[in-house]
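Starting off, we have a lone chain in the form predicted alone, written out as structure tokens.
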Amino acid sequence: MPSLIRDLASEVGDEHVLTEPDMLVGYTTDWTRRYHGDALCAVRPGSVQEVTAVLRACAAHGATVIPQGGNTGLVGGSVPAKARAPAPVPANGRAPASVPAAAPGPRPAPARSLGAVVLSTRRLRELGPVDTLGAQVTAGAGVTIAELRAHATAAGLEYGVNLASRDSATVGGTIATNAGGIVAIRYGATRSQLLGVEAVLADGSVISRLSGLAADNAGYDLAQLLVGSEGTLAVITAARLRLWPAESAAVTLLAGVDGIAAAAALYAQIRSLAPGLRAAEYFEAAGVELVREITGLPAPLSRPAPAYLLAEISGSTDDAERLAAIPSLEQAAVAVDAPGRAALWAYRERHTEAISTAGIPHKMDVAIPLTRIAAFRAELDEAVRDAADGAAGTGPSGPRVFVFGHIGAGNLHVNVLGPDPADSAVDETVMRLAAAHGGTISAEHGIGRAKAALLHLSRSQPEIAAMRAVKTALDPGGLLNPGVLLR
């Protein structure tokens, strides 16, 4: 360990190798506070050359590498696992009789035993000039989404990913998880924004395609391969990103509805009347009450509703008049100025803050076909109660369930307060219920460590085998983020 620390410090500088326990806490605990791990150190390279040197040093010393961006992940994918004590070795040095002999054929790489190094990409912050002709920009992996969006806006363009964690989430991290966000129904998830990538493979070699060519069919698209790979195939250091013509939000609408079926139907009506629909968000009375309790916000509408649909539309204020003709919009608030729109958005965007203030939540990110979303929601509360029955920490009042998300994409964030953070029964129940309704166990947050054992609910065995083959080909020694995505 001391020799590894010395080697890393010689490459990136002493001040960028953190070893003190109190300094490592922010790198070894994820945003939810449910997932904690152990690391030898956190290292902060400032260039692609330094990333290469770090990977080679860790490989030489037998340490695994955990790539990390803004550490806003929710599934334990950006923090190391808990260190496990090595199995005792018999005095004669032989394996116990119960351990079978190795099968013939290629053997896996030796198990690494030194520990994990968190590789933070936050210092990779170069942000190139906006190419207004091509509507593109090159950004370092450590640039935050808020910084990128501001940079594009200053040039009269827009970046197509926006999410509540924009001030912390980074370009590299959102590529690694294929983040979606609130305008995904307009521009697509991160995958749709990616034109090229620079990344360092496990052996220290660098792949770089940052030209942004719109017509380039020369072989495999390695940039797209890295989208959603969660740091298991390479360390992303920079990306070439698509930008879009700037659209000003003309109307923000908050409507009270009877439930998720009514919200989905209203979304479909708005979509047909407003071609500039940018966002459609769903949340419920329980979440609004908690947000108001934590933040002190006033009631959003003149009278409470069981659920709410928040829609944002670009275009002109004439859209508000067309939407007023929808019969189901009996109770709604409409804002056409920036302060008014921000006030309505606060009821949705402050959900995550309010829930985390109230406790350590179980956060499940699922997507359901819109035709099945009401049936899923109808079964959810009882399924959660049954799973949490008797679970440590739940208490006599039972679990508290908060549901919100991007209804335009069928993407729901199920948050449960009550069960012990270490108890995964509720998580598994929600994911199995989503799969039973034809959904996915991960819409935009990734698989991480939390869902790796349940990947088969959303991917077939041949698909998982193909993923393993890709992982083995690019990272044969298991250097990058072991245990994430693939167990």
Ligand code: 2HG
Contents of the next structure:
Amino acid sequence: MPSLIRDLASEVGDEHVLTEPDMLVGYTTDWTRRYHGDALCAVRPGSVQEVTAVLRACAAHGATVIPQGGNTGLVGGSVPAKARAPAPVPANGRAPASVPAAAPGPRPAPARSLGAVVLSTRRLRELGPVDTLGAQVTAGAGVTIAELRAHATAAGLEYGVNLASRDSATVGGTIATNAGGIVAIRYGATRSQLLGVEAVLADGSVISRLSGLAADNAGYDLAQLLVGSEGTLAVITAARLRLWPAESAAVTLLAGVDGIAAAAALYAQIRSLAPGLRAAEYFEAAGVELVREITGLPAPLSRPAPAYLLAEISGSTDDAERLAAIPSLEQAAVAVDAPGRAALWAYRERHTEAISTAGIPHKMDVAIPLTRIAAFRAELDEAVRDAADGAAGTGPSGPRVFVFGHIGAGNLHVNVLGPDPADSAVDETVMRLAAAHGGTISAEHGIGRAKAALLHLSRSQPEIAAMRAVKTALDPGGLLNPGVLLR
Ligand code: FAD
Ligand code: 2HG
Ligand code: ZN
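Could you please show the structure of the form predicted in complex with the named molecule, as a counterpart to the form predicted alone just displayed?
Full complex below, order starting with the chain above.
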């Protein structure tokens, strides 16, 4: 191990190889505090050449590599697993009977034994000039989404991804997870913003397609292959990204509704009235109460409602008046200026922070077809109660369930407080319920370590076998993020 540290330090400089436990903890614990593991060190390369050197050194020493950007991921994919003591060799030399049957498809070589190295991309911060003619820009993997958005805005354009973690989440991390966020119904998820990437493969070779050609059909689209790959196929070092014309004005509407069916119906109504719909978000009374308790915000509307729809359209005061006149609106607040809009957004955007302040949540990120979303919601509370019943940590009043999300995409974030973070019965129940309603177990956060065992709920065996074949072809030694996405 000391020789690995020496080799890494000689490539990136002593100050960029962190080994002290108190320095490492921020790299080995995820944002939720539910996932934490062990690392030999965290290394912070400052160029694509240094990333190559780090991967080659780790491979040579038999260490694995965990790519990490802003470490805001919510599925345990950005941090290493706990180091395991080596398994005892059975006396008869055969595998113990409890070893599960192998899933179909080729598998990468067994995980290496030395331990994990966290590769932080946060020093890859180069942000190129905006090409206003082509409406595109090249950004280093470690540039944050807030920096990228500000850079685009300064050139009169908009980057089409926005999310509450914008100050820390990075270009590389959002590509690796195909992050969605609050304007995905307008511009698509991160996948739709990507024109090309530069990335280092497990063998240290560099693939680079940063020309920005919007029309380029020469073979497999390797950039798109890396979208949603969660650090298992390559380390992304830079990306060429599409930008959009900035929208001059926006109107935000917060409406109180009876429940999710009413929210979905109101969303559809607004969509037909306002072609410039930018966002359609859902949350409920329990979440608003907690957000207010943690932040001290006033009540959002004059009367509390069971649930809320927050919609944003590109438009002006006239559009605001048209929206406010929708007959089914019982009570609503409308804002056209930036501070007023931010005040309404706070009730939605501060959910994650408020829930995390109250405890370590179980986070599920499902999407359900809009036609089934009310049926899913109707069954959810009882299913969670049953699954949490008797679990360590669940108090006599039962689990606390918070449901919010991007209703325009059918994407609901189900957060549950109460059951011990190590108990996954609630997580599995919610994901199975989503699958039973024709939904997916991961709408936008990815699979990570949290859901790798349940990937089969959303992908068929042939699909998982094909994914394993891709992983084996690109990373035959199992260097990159073992245990994430594919068990
Ligand atoms: P990390 O957390 O560091 O890593 C995430 C995954 O990507 C890991 O598997 C990691 O190994 C891999 N990875 C990171 N960088 C690279 C790289 N350069 N090359 C290869 N692999 C890499 N997500 C949404 O989709 N929509 C939301 O609205 C949203 N809101 C959020 C709000 C809050 C308050 C928080 C805390 C999180 C939110 N997230 C949301 C989740 C998270 O911000 C996203 O998943 C984001 O894309 C993660 O980016 P990151 O840079 O922090 O990546
Ligand atoms: C959001 O939409 C994020 O706010 C985070 O995706 C969701 O905290 C969560 O579960
Ligand atoms: Zn979300």
